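Listed next as C-alpha cells is one chain, alone, in the form predicted on its own.
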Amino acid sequence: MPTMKAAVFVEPGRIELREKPIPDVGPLDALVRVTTTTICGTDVHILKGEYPVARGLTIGHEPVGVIERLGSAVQGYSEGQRVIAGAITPSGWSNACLCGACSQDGAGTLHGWKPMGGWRFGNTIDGCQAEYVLVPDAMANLAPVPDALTDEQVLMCPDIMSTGFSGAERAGIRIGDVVAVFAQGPIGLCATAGAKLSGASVVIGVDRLAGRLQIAGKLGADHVVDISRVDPVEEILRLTDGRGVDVAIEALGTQQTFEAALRVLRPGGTLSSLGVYSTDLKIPLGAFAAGLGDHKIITTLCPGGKERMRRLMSVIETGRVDLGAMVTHRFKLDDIGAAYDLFANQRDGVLKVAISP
C-alpha cells in the first residue's frame, strides 16, 4: 500500500512526522497532493491538549495543492488542476448548511449536531499537513486556483482570511463605523483588512509587537495602540473623544481582551469575538452594563465551501488587500518539528510560516 508522510498527533506536547497509507478515494471526494500549507494557532491548541482531537490524526486545516485523483461521482474537474479548500468543507446538505450556517455543519452525519462540526480537517478526519490530503464533498468545497496566484497569496484563505473577514461581516460594519481590533496576529490582521474594506472610517489596531502593528498600519489600522507602553481602554476612549467603538473584534481569545474589547464598546455596540477560548469566560457587570447596553456579542467559525474561497481568491487577485507580508517563514514538510517549534513559541517575529512537502 502506497504511503505518504504526515504530521500527526501523538500526544499533549508532542506532533511528528511518521508514515500513513495515501487515502483512498470515494465516489465525492478528491485526492489532493499538498504542495503548500502551514500551521495555525488552534494547531497549537491541539498540541497543548488545550484542544483534543483522536491520536494518530494528521493535523492542518489550510491546504493549497493539485488534483491527484477525483471520485467517480466529481463533475466540473480535472486531475492535475490547482485548488485550494476551505478549512471548513461544508456537505452541503445537512440541516446546519440548509440554514445557512455551513460551517457549523454537524460533521455531516445523520445523528445530531455538534459545535464546529463543518470543521473536518485535522479535527474530525485527517488534515494537510501532509504529502496528499483527501477533501469530502469535493464539488462543494474545492476552488480552482487563479493561474496568475501563487500558492503563498492563496495560503491565508483556507482559514484566517475568511475567519478575520467573516468577524468584520457578522459585526455587520458600516461606511463610516469606529472600529477596534485587540491582537495583531494573524487573523488579527485579516480582522483589520476586513474591517476597512467593509466601509470602516476609522480602525485601531491592538497590540504589544512594534512588527505586527506596523503591518497592521499597511492594512487599513489609522490608529495602533501598544499595550506595552499605555492602557489600550483608556486609549481607545482617548482616541474616540471618549464615544467607544461601534465595534470591537476579540481575535486572540483571553479574559483580559475579551474584556477590555467589551469595555471600548459604545452604547449598542458588537463584539465580535474570533479567539479560541481554552478557559470559562467571566463577563464584568459595569462592562456589560448589567445586561442593559443594548450590547450584542457574535462568535465567528470561518466560513468555507468553494464560493467562500472564490470570493477571498478574487478580493487578492483584484489587488484589494495583500497578504503577503504574512509568511515570514518557509519550511519543509520534513522539518515540521522546527516549524511548530518556531511558531508555537512565537520567536523571531513569526507571523504564518508555509510548508511544503
The other form holds:
Protein chains: 4
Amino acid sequence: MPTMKAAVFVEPGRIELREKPIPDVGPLDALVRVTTTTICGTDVHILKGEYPVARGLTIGHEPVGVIERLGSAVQGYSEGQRVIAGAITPSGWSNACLCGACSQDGAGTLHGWKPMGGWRFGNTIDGCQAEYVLVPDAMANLAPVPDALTDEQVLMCPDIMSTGFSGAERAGIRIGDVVAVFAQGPIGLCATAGAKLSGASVVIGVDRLAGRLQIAGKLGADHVVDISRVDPVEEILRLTDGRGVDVAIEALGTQQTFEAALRVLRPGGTLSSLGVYSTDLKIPLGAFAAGLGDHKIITTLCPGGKERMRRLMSVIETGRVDLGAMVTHRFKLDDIGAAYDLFANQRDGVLKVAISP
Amino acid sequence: MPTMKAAVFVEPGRIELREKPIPDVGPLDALVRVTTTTICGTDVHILKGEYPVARGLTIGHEPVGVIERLGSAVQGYSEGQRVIAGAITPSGWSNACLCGACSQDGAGTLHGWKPMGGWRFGNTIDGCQAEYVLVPDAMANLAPVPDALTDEQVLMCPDIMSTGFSGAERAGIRIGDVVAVFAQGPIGLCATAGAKLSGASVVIGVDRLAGRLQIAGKLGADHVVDISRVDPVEEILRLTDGRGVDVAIEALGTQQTFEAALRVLRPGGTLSSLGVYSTDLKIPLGAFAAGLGDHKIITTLCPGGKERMRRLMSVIETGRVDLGAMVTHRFKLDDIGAAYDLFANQRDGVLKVAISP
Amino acid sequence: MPTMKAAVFVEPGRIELREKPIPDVGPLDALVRVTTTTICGTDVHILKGEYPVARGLTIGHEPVGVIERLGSAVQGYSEGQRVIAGAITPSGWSNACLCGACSQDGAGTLHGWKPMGGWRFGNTIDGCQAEYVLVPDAMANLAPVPDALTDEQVLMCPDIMSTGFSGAERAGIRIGDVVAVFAQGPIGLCATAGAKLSGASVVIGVDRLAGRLQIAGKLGADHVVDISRVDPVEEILRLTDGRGVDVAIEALGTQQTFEAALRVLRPGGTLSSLGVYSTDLKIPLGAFAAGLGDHKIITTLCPGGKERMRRLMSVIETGRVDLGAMVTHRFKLDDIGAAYDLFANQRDGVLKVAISP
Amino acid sequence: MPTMKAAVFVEPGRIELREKPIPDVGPLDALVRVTTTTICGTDVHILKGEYPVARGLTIGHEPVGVIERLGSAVQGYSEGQRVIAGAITPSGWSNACLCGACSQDGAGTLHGWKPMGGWRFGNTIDGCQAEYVLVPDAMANLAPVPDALTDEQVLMCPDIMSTGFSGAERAGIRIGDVVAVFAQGPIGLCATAGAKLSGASVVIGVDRLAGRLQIAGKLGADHVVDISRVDPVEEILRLTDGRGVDVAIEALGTQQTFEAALRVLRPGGTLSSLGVYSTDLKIPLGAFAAGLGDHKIITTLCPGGKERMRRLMSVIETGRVDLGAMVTHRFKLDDIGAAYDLFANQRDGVLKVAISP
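Now show me the form predicted together with a further copy of the same chain, since the one above was the form predicted on its own.
After this comes the whole thing, all chains and molecules, with the earlier chain placed first.
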C-alpha cells in the first residue's frame, strides 16, 4: 500500500509529520497531489487543543494541487489538471446547499444541515497538509486554476480571501458606504480589500501592529487606527464626524472587537462578523439601542465550492487585488513543524506561510 | 388660548389628565382631533420611570383622528379628513429617510440620524393621549382612513401591527419557512399573523398565558408552546424533528426569549428581534456556533410614514387579518387613569385598550 | 431485458405508448416506479411539434413514485421510499447551481450553464409518463413524500405549483402589494395562490373562462377580470383608482398578456413572467415609460431540487393552499392517448389530469 | 422685480438666453445662485422637439451653486452654503418616496407617483441653465459640497454619475461578475466606472468611437470592443469563452444596443437598462430563451436626493473615481448657444461641457 507524508494531530500541543496510506478514491472523490498549502489560525487552535478534532487526523484546509486520480462517477475533469478546492467543501446536493446555506451543509446527516457542516478538510476528514488530499464531492469542489496564475497567487482563495471578502459581501456594502474593519490579520486584510472592492468610499482599518496597518493601507484602507495609541471607538466617531459607520466588520473573534464594532455602527448599520469566538459574547444595551436601532448582526462561514473559487481567482487574474504580500514565509512540508512554530507564535512579521510538499 | 385635556407624565409613577393649550400649527404640521387612541407597553415603561421622558410631556403614539387644521405649507389634505399617523413619524427629508432608515430619522440633528430618532410622539414631542395632537411633517405622515374601516379596526396600525409585521418582513420569510414567535403579547400576536401572511408554512407561537396562546392559534399559529409546561427549546426542536426553525422572532425583550430564539435557529437562520431590552444581552457561544453558523440577528423599530399606514390598512380592508380581538377594553379619555391601571397590571386578560376622547 | 410501457414522442402529432427497456441505473441515479404523473402544456407543444425533442424520447416531467433501485453512489435513501422529483433536475454540482441559477444548470457542458439546462425529464432525457423513470443526480432531486399526503396532493409540486409560486416569489411581493395575474390556467392559478400566500393585500385574476375565474376566486383572487367582457387594462386601472399594480404576473406566454401586464404596472413595479413565448415580444414605448419607469421584468423557469419540493409539500401539508381542485380528470397510463386528447383540446373544463401507470 | 438670464425653450430647434424674473421663494424652496452647470443629452432631445416641454421653460437639471435664499420652513442650511441638487428632486414625503421609488415621485398628484414624476428641473419646473434656480423640497434635495471639491469635480453627480452608477447598482453586481457596458458616452463611461467600483472582475466597454473607448479603459474597462470593427455579440462571447456576461448595461437607448445586451447575457443574467428609448423595443425570442432563461431586465431613472448626492461626492472625495476627464469644454452662460451647438453635434470629441453663469 503506497504511503505519503501528512501533518497529523497527535495530541494537544503536537502536530507531526507521519506516514499514512494514500487514500482510496470513492466514486465522487478526487485524489489531488498537493503542490502548495498553508497554515490557518484555526489550525493553531487545533494544535493547542482549543478546537477538538480526532487524533490521527491530517490537518489543513487550503489546497492547491494537481489531480492525480478521479472517482468513477466524476465527469468534466482530467488527471494532471491544476486545481484548488475551498476550505469548505459543500456537497451541492444537500438541503442546506439547495437552500443557499452551502457552508452549513450536513451531507450525510438526517436533516441535511448542521453548523459548520460544510467544513470537512482537517475537521471531519483528512486535510491537505500532506502529499495528497482526497477531495469529496469533487464535481462541486474542484476549480481549475488559470494558467496565468501561480500557486501562491491562488493560495489565499480557499479560505482567507473567501472569508474576508464574504465579510464585505454579506454586509451588503453599497457604493459610498463607510466601513471599519476590526483587526488586520490575514482575514481582516482581505476584508479590507473586499470592502474597497465592493464600493466603500471610506475604509478604516483597525489593529495594533504597525506592519499590518501598513499593509492595510496598501490593500484599501483610507484610514488606519492603531489601538495601541488611540481608543478605536472614539477615533472612528471622530473620523466620521460622529456619524458612525455603515458597516463594521469583525475579523478577530473577541468580545473587545465585537463590542467596538457595535459601538461605531450608525443606526440602521450592519455588523458583519467573521471571527471565531471562544467565549460567550455580551451585547451592551446602549450600543444595541435597546434593540431599537435597526441593526443587523450577520455571521459568515467561509463560502466554498468551485464557482466561488472560480470567481475569486478571476478577481486576482484581472488584477483587482494583489494578495502577494500576504505570503511572508515559505517552508517545505518536511519542515512544517518549524512553520507551525513561526506561525503560532506570530514571529518575524508572519502573515501567511506557503508549504510545499 | 383654547385648551384641551391631555395625559401628561408628571413624575415616575404618575401620568395624569391635565389641561394644556391646544398647540399652534407650524407650516409643515397638522393639528388632528383625536377620536381613538390606545396605551402601549412602552407607555407603561414611561409611567414607571423606566424610560425617561420630560416631565409635562403628553404621552401616546397611536393616533386615529380627524384633521382639524393644516399648516400653511401642507398640500393634498383637507380639514375634516379622517386619518391615522404612525407611531414613528419620519420627516421624509432626512438623510436617514433618504437612505431607507426612516425609523432612525434624526430630523434636526447635524448628521441626519440617531437611534429611534423617528420616534417623536410621546417621546420628544407631545403625544396623542389627548383631545388634539400636532402631527409633524404632516405630508409624510398623515394617512387617510378608508371609509369602510372603523377607528378600532385601524387602531393597531400605527404601532402594534407595523412592529409585529416588520418582524416577519425584515426576517425575509419565504414560502415554506418554519417560524417561531417568542411571546404572544400584542406585538407577538401581530408577528404571528405577519409570519403566516408572509408564507411561512409552519408558525409556532410561544407564551405562558393560555388566553394568548388561544388567540395565537386564531391569528396563524399552527402550534402553540406553553412555556409554563414545557421547555420551549426542546419542544420546538421536537416539533421540527431536530431541524430548528428558519426564522425566530423575539417579541418580548428579555435575555430568556432572546437566547431561546437563538437556540432554536437552524444554521443559516435569522433571529428577528422586536423587543425593547432593558439589560445587556448575552449570546451563548454554543447557540451562536462560535460565530460560524451563518446566522443573522436583525433588530427593527416600528416602521412609520403614510405609505406604511396605507399598506397596513389595505391588509385589514381586504380581510387578510382580523385584529379585532386585540381590543379587549374601552375607556373614555377621562378615565385613562383606570385604563393605565388595568393595562399596566395586565388584569382581566387585557390585550389592548381603546381610549376615546 | 425487462421492459416497461412509456409514452413516446414518435413524430409531430403522435405521442404513443411503446414498450421500452427499463433503464440501467448509473452511480448517481435512482430508478423510480411511477405511481402518478400528469400532462403539462409543454407536453402539448411537444406533441404538436412546436417544441422539438428527439424522436423516441419518453415524455413527461412531473413524477410521483416509489424508489425501485438506487445508484451505487447514492446515500440517504432507501428502496421502497415514496418520493417526488421536480420537473427541473439540477445537478447540485454545476457552476450554475453553485451560483444560484439551478434551473439553468448545464451539467455536462463546458461552461456549466445553458438556458433551460436544468430541464431534462422529457426534454433531453427520458421522462416520466412511463412505468419507470430514471432520476439523475438523485441525491439532489429525490424528495420524500410525507405519509399524510396522497399522490394527487403532491402532483402539482414538481412543476405547476413550483412555477406558479416562483412568479410571486421572484417578484419580491411584499405585504400590502396589489398583484394582477394574467391567465388563470394551472400555472396562473398557482401564481394567484402564491401571490396571496406572499402577503399581497389585493390579488386580481384575469382570464376569459368563467370556470377558471371561479377557481381563481377560491385560490385567492379578490377580484376577477373577464377579458371576454372588459378590457383588462382599463378594468385594472379602475380597480386600483388609476394607481396600477405593484406586481403583474404573466402566466400564458403571449404578446397580448405580456403587454397588458406592462401597461397596468405602476412606476417602479415588477412584471414577473412565467409564460413560454413562441414569438418575439414587443415592448411598447409608452408602457415602458421610454425606459425610465424603474420597471423590472423578471423571467423564471420552474425551480427544482429536493429542498424546493420539501418546502412546497410542507405548504400543502399545513393546509396553506389546497390545490385539490386542480386535478379534474383521471386516466390509466394505458389510456394516455385519451388524456392527451382531452387536455390538448381543453375539453370538459379540464385543468390537470392524473395518470396512473 | 429683479431679473436673471436663463436658457429658455422657445420652440423646437431654439433654446435661447432670455431675461426672466428671479423666482419667489416658497416655504419649502431654496433659491440657489448657479455657479456651474452643464448640458445633458436629454436637453438636446428637448431642443430638437423630440421630448416635449412647455415653451418658455428654463432648461437644465444639473446644478452646482450657492444658497441665495431659504424658504420659511427650511431648516438646517444657511445662506452662502455651496450645494448641489440631483437632476431628480424627490419630495421625500410622497407615497412613491416612502415606498423606495423616489425617482417616480408624483408630488402633488392624487396617487403619489407617476413615471419620471421626480424629474422636475427643466421638465415640469424651471431648470438651472440660468443665473438662479429654485430648488423644490429643499430639505430633501440640497447637498452641501465638501470644501475640498471644486465645482467641476461634483458637476457629474446630479445626473451622469448618479445614472451611470445606478446601472451597476440596480443590477446587483457581485464581486467576480463579468459586465459589458453598451455605449461609452458620459453615462456609459460612468456605468463602466460604477461596474468596476462594484467589484466586477471583468468590465467590457463597447462603443464605436476610439476616443471614448480610450477613456473607458482609463475608467475601468478591462476590454474594449469597437463596433466599427467587430460584431459586439460575437466578440463578447469570444472574450468570455462562450459563457456570456453576468450583467449587461445598456447606456444608449436603441434597439440595437438593447438587443445586443440581451444576446450576450448568460442564463440567469441581468440586463440593466439606462437608455432613454424613442421607439418600441423588440425582444427576440431566442435571445430571451422563450421567457425561460431566468433573465432580469431592470430599468432605472437617475436616483436623486441629498443623501445620494452626499454618497457620490464621498466617492469622488476619496479618489475612488476621477471623472475629471469628462469635462472637455467650458463656456460662459452667455455663450450657451455655442455650447449647445458643439454638444448637440458631438464635435471636437466633446463629452460634457461646463457652463458658468
